[in-house]
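Only one chain comes next, encoded as structure tokens, the form predicted alone.
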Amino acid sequence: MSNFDVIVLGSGPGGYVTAIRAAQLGFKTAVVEKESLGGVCLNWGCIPTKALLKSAQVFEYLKHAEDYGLNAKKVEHDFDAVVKRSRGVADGMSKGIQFLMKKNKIEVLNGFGKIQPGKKILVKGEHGDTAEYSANHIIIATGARSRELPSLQQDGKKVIGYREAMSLDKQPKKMIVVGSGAIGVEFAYFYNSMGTEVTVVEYLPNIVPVEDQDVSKQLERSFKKAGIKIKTSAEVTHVDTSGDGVKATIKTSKGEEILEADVVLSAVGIKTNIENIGLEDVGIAVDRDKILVNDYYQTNIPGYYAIGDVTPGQALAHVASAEGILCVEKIAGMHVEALDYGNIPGCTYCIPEVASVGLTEKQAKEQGYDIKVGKFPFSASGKAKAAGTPDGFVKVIFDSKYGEWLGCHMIGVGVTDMIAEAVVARKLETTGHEILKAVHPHPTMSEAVMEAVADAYDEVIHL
């Protein structure tokens, strides 16, 4: 039996950054892994789909030559080639981690880890083989994976999760998508983009649910307007997949239809990988599919943590990352502050990209806030009208009676790495006057921000 200082269960986004973390903090550091360094986020997620959703853009680019005053005949897309160009990208991001385990001295333990009372890992190997390890501290990082509902079994071929939907050996001509959060949209816009025919099925009344109204209904005419055909306040109540393609029964408040396709991708949320990893054995409190922890992350267990989509938080990397390095820093002594789940930006990376963090206009008037609300749309912006790219807009909410910055949500190409300025500046407690007099370069897409603020203090120039 090997002893570690800290030993970290699973090594997604979450796990191994926490476990990079430690050893950086002089730790002897193990993380358990039973299939590929970097988990679903570089292997199956977030990683893979952005090199797909790249090749989708850049032969919409190729479609759309003439509107640059360029000529592209006759272009056309191999799918093949563009799946493998996607592992390719997660394959290579996942041997950088193996560096990175390598340069900070991590053990990595290659099988299924099992929590054991004692402060204990049991670690059984691909061929039946075990071993146990101890750790004065256990960290348990091991994710989520595709949900399944019981209308919608998943079969990997014709009802399929995210995993199947990034490496499909044939693309095809007619897809359903179910559930239109992130994972559901951006799968629709690729597949949209390559030639299959998409509809898109949501039981909520407004696609991407969690955004701000208007940032749903401008997402829903731009899919519409590029021919994804949009199904809200709608239920998917039975799949037959009896025949060559599937039949799905969709039930709205018109009534029940049947749609056909080649392939359904569920999207319909996610479920914690917390079976069978010992969890009872030691006696870790769980609640409604979730470990429960402290602000620190501890279990009610002393010694084990749990951290990223195993708990009540935002299910997203950059959480997980955050959560990790918060965790073995408390560990280690060092004063840290609680996490602030109410300033986590969300990004979506379908065309237009969706970017928020904060509040949403509905919830800052639920909550009893007199706001200030601007706006700008990337129609009036040079650079995007430059870019060709002039779908969109950003939307801020701010409190009348402080400034105090709200919240704030972004449509347009290119907003995922323009939200961070609102995060920052609410960390900062920046009110809406500051960003007024920070000098924004132009022309970027960027100053669409200081335009939304300065509509929301009536001083807007150029709308």
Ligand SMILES: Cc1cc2nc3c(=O)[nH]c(=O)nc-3n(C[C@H](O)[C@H](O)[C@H](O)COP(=O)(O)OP(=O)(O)OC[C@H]3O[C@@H](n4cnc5c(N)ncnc54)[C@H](O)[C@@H]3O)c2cc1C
Given for the second form:
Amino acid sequence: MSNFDVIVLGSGPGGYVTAIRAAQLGFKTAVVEKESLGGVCLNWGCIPTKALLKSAQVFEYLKHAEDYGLNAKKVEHDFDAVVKRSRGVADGMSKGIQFLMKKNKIEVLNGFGKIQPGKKILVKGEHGDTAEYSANHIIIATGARSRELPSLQQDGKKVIGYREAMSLDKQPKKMIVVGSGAIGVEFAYFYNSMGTEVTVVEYLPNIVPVEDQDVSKQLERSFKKAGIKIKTSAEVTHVDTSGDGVKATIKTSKGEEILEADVVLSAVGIKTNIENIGLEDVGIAVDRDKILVNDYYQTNIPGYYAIGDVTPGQALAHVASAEGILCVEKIAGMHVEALDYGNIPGCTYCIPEVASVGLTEKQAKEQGYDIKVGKFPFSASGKAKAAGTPDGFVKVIFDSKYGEWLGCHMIGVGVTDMIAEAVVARKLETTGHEILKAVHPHPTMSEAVMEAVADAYDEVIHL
Ligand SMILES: Cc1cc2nc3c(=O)[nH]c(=O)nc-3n(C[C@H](O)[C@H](O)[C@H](O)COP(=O)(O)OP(=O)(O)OC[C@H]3O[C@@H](n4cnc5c(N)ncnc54)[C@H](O)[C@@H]3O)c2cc1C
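Switch from the form predicted alone to the form predicted together with this ligand and give that structure.
In what comes next, the whole complex appears, and the chain from above leads the way.
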């Protein structure tokens, strides 16, 4: 039996980043993985979807070439080639992780890992061979998969999850997307751009329901303008897959209707991978499907830790990575500060993109803050006008009393690269005053942040 200082179970952005940081800190480290290195993020999530979305965005630009004074007649797309490019990007990223594992002298143990009492892990290879390993510290980072609703069981063909949605061999003519969180709206945008007739069905009253309501409304307007049909406060109660396509029964306050499509994409959230990994044998506490941990990701059993999607907190790649780094730094005896879950940015990469951090206007009011709100539309931004992308805005929320930057909400082209300004500023406890006095480059989309802050303080220039 090989002994390690640290064994990480799962190699997603939680697991592989944890392993690298552990190795950097001098720990003899191994990572156990049953599929390709990189987890959902690199293989079936963040990266391949962004590759698909880039193809859609380029296609949209070409379709609207005339708006830019260009002539690109007969622009066509090759769906297979678009999917192939995305898979190629994902494969390349996974190979990059293999390189990083080697570079950091991390042992990769291929197979299904099951934790055991006494800080051991049993790894079962694909041919049924088993091997046992032990470690001083075992970090569980087994992630999550697509959640299935009882009324929407996935068969992988007509009712599909995100994995199938990014690797279909034939483009559907009609698609129903159930759920309008980041995953749902990204696929809705992609397929609509490719020419599929898309209907989004959302249970709550707004699409992208975790975002500020102004952002949700703007995205709904942009999507409708692009031809995407949207049904909010609507529930899929039944799907009939017996015919050629799918018939989905949709219930709204107005009654029931049946929508027909080639496929239904279920994008209703995630289900953690906690089954058969030995949690019960070791006695690790789980609540509502998530492994319970403290601020340093220690479970209730000493020597066992958990990070990433398998724990409570936002299910995002950057959260998983940050948790893993913090977890091993604490193990190494470093002085670490607990993660501030109130300052985690969330991004959605459809066009227009959505990015936000902190409280929405509604949340700030509910929490009793007296607030100052500023908003700057991209229609007043020289850079956005020149780029031909004037849809969207930046909205900022400050506490009137102490000037704390409570929240920042953006929608528009490129905003996912702009939100970091608000994250850093909030981390440094910056007030609107410093943002106003920090000169932003012209012409850039980022000027909209400065102008939105100026608007909050009645000093806006370009409105
Ligand atoms: C379509 C889609 C798009 C997304 N886009 C974004 C985005 O743009 N930005 C963002 O921040 N997040 C995005 N996410 C979310 C992001 O992918 C996850 O939050 C992130 O991957 C979680 O990382 P993790 O390390 O916790 O788990 P995972 O990435 O799920 O990795 C877990 C790994 O553990 C392995 N594993 C599980 N059980 C075992 C076992 N018993 N033995 C061995 N190996 C095991 C799995 O095979 C997997 O490789 C997206 C998700 C999806 C589905």
